[in-house]
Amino acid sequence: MRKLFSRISSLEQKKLMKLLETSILYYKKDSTIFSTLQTNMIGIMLEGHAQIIRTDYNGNKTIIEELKEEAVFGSFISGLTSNECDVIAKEDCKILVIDYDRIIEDEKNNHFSYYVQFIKNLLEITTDIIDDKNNRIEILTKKSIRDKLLEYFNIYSRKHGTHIIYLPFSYTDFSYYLAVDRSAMSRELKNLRDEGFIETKGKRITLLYR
């Protein structure tokens, strides 16, 4: 997933970057990237780690998306235009930026095979992100914290074909991702351990019920 330059050679990538008039931006840890998800801007995470975070009017934070190396994001990709959303650097980041209008404005680019492959990759990435968002909806629509946790575990297990889960973020960020209280989530994880559903060691969670 998220291999924007898959099946495109290094030389073709350079030609593509020139064609699309891309730029590279650098952000320090904890800085704000694209203070909002700017319209028509596509970002590709070359190095680093960031998060798309929504903060509601009460100051409650929800992690919308994790952005690791090779992640692709933007209002067009993520379907987010709310001014409540920010992209925050969790580490120093190096980001390739493309103006979406440059991708679609000139039909003559279509005769370049690497350009056609780039468009196919972009569409595949968009489909993958939609799938991820549908999974997220399944998690967030669960009424109880336990059900949200178990749904997350089940989706992860199916996707990766394993009963061992490695959380891609801290437990605090995990509570933001599930949109639940951190302390209440910790209590429910303890209950699941005590009842023999899971084992935990750091950010590794082993499912015992599968």
The other form holds:
There are 2 protein chains.
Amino acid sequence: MRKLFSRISSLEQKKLMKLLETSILYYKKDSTIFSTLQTNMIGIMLEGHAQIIRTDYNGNKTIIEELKEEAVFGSFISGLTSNECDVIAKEDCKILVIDYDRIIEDEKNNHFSYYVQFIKNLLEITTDIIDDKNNRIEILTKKSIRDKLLEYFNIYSRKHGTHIIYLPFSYTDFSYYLAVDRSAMSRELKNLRDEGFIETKGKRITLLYR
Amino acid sequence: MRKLFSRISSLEQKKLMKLLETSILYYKKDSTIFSTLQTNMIGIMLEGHAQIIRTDYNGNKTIIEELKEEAVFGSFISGLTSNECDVIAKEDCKILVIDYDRIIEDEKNNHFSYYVQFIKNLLEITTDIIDDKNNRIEILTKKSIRDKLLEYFNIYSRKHGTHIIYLPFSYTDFSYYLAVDRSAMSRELKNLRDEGFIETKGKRITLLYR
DNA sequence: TATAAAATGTTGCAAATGCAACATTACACT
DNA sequence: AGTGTAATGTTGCATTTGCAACATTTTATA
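Can you swap the form predicted on its own for the form predicted together with the DNA?
And the full complex, kicking off with our chain again.
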């Protein structure tokens, strides 16, 4: 994962945070970090662990994203706008908050090299995010559950250069990621097993084709 | 739409293009601009009009994106990686090509204010793109065709602040965007009409609910 | 304006999937 | 270790959707 402060020394980092008038916020376990309202804010998880959670009209909760250390998040990144999403601290968290508009609008900081580096890092992170979103869209546009699974496997396999997949989330969350019914997905995984395309053991899936 | 060269004078723009060693390429109508291979390149359509087109294993072609003047495109933006996508000129085109790696890696240019402005512009464009991708994902994750349509309508309506929708593409392409069968979508639109939720006339859809 | 080509509308049918309900297993917490 | 909770596996059934085939309308092009 790319980092927001790579190629920036800790001294420069301090100057930068002064420049951007960032603030550091602390949250206790189980407290709400962001609600939908705050917009144009970028959060960087310095310490701790949180989850972006959506609650739909039925009250069902789904984990949209896991936020570990170094994770960058915010409304414009995660698509929180107009959705009923909250960011909930699963441990005590220390979060750096930056006003996105300040980054873009201020011109007086342009001559600080570390400031430019910071923006480049942010640009790299956003293009990585686009890449992830493109992958998900590629998967979601497949018509059948089988094709969605296989596309996920292909992308994972290509990215990691391996035929053994370790699911980074539970099967329940996996079905949400693919936007299909969990039990139907389970059925299709069984079909793929029976037909000899894959082997599974827990969250490890081995691709047997090709 | 945001522009890559906003807040940059034409003189600075020239300097910038020298700095980044950009090149301007000309393409005749119906010629192929990008094939899948070229990666890490950003294209800016200066003059003309092109389409990003995917050809699947059946030979079916679908328009992924329309590229009009000022449009920014490239593998990392459009998810062209590993897909059978081509960019085809529909008119004679004049395209500015920039090596993305050069933007990110070079540090010697950091002190040019217009260079920083350029990167900021690029950052803004990428965050806008993320926003679009998030919207599409939001739509694609709906289970039924009806819900996909309604979600599209809602997002459009919110963005444009109107209850009258002018589809920016054909119904055929619309069904591709929603990743559903065209005839099934047509059927569902008819249902929505019959139930009094919408009125349609060509590509104009009027929302009657709420 | 004529004609071909593309887009759109419509329908029957088969197949895939969502849904619900329940059994079984894994996991977390005390 | 024991107990409650969450995750996963399984299956029948109703519904939705994709697919195919064709009619009709619109658009593009000579």
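Since this is a predicted model, take the numbers as computed values, not measurements. Rigid core: the largest C-alpha set superposing within 1.5 Å between the two forms. Residue numbers count along the first chain shown, from 1.
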query	finding
Core-aligned CA displacement of residue 139 at least 2 Å between these two forms	no
Per-residue C-alpha change between these two forms, residue 178, threshold 2 Å, rigid core fit	no
Rotation angle of the smaller rigid part relative to the larger between these two forms, in degrees	14
